[in-house]
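Next up: just one chain, as structure tokens, the form predicted on its own.
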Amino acid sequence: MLEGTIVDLVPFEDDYATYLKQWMNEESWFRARPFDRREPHTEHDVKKFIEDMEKSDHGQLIGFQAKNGDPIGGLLYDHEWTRVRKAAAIFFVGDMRYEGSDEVLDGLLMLLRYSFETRGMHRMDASVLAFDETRLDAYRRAGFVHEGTLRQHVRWDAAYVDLHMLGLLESEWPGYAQIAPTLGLQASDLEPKPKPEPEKKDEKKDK
């Protein structure tokens, strides 16, 4: 676990793993990946995908959740291109009470702190679309720069959308420690949701 200001980064197992099933499913999560269908996830696609993660060495799927431990959604450190020793910075909330929130904006800036303090990155990369303003502004508040627009360049809801690119350097990012107490972190302070039940067995298919 790592501990942010107001929110963990937590392995994305067992628990998570649960949550995922949902998720993948959520509006948050399209809008995460706008390059994926939008169309919807099995159990299966879903299971595929985090043998995927574990497996890839360029990418990383993490949890992150709120101090009382309740879950609030995932980061993606994704297409790592070794190389030029830059990576994709990707959020998206599962638990939508949360959608604009500190937490959000936290793990966020925890992401950009493993990739940039523990994997030593150069860059990384985000992009957003055009009227998604909540998810670009947790990107400007941890210092991303608008560095291109890719006009009309997603289909969405029957029509073409504009997708801005960002990016932070390596040089721009003063180091979690700095950034964290400038930004006011305020904890939302919401109840747990309760845990998913377990699926129960068919126990006619036991017998």
Contents of the next structure:
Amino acid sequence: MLEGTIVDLVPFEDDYATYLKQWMNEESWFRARPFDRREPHTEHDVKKFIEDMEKSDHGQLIGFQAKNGDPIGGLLYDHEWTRVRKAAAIFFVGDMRYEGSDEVLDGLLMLLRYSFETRGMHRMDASVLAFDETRLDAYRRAGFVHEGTLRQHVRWDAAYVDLHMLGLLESEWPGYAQIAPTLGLQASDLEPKPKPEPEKKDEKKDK
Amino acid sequence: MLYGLLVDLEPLSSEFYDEKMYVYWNNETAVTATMGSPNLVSRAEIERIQEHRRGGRERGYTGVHFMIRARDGSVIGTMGLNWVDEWHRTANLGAWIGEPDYIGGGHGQDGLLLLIDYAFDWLDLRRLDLMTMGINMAAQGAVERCGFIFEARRRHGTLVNGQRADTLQYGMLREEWPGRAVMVERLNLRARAEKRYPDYFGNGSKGD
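Would you generate the structure of this protein in the form predicted together with its partner chain, following the form predicted on its own above?
First the chain shown before, then all remaining chains and molecules of the complex.
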């Protein structure tokens, strides 16, 4: 477990894998990954996504949770371009009670800590649908700079919407230990969700 | 086949794979064409790349690629749509002129106009985008003259010859495209083609 100020980072497994079956079909997933086709993600798709990320040399899927252990969502370190030392920093909120909360911002800061301070990246990329002020605010508070807007780049709900392009350089990242105390991160103190039912394993039928 | 004035766009063939690809991927033009990521490739690697591309459609690959043939008959490079996203109805354009003598003079622009026309009129896409590097001033001028709008500067998006370089993103919406005929006129391509290839055009009556 990597301990942040008001969230912790954990491997994306167990309850997270169960929650993802729902999370990957919610709007917040598609706002985080606007190029995904708006189609149902089956159990197979969800399992494959987790497996692919586990095997990837250029990415990592990480769970983040409140200090009381309540899972909030996922962090995606993705598309690492090793030669240039850049990658994409993506977060998705699974439990929408935490949407716009400081827990999400702390999750993003912890992802940047991992990217810059563990993986040694030079630059992190992000993109945000133009109407998504909540996500934009989180990236901005984390220090990302707006670098331009791709016009009508994404099909979204009967319209084509703009996509803001953001970037954060190694030289602009003060370090997690330096930035986190300056943001006045406040825990939401929400009641933890009931834990999901344990997965039923396939039972072999005796004949 | 897409017929232009200085160039035609043709299906990729052994003429490209067996001869030109080896040269282009191993010469200096690769630095620009790959945004600073050139790899020296062997003939065996080219064979593997070809094999991989052959099965692309079955794996869901949607790119459309052409070979560029100059008016004098020389194959000079490749050009195409790297990622056709049928859902968002967009595509990313890429071009690689591997013969230094044919860089400039309008060959790339003539090919680009053919490709844009094809993407909008045949594939019914509604937006096109492309990327270049901040240090490649010639490419920036060329794509802007073709009607692309500068949209984003990704700082330190790549590394070239030991230096960090920005990557620039350009876009064009279908409603911004006046059609190839207007652009050929605007870029004076017919006169440029006649000047470069007088033997072909003769009294100027040939060509599209």
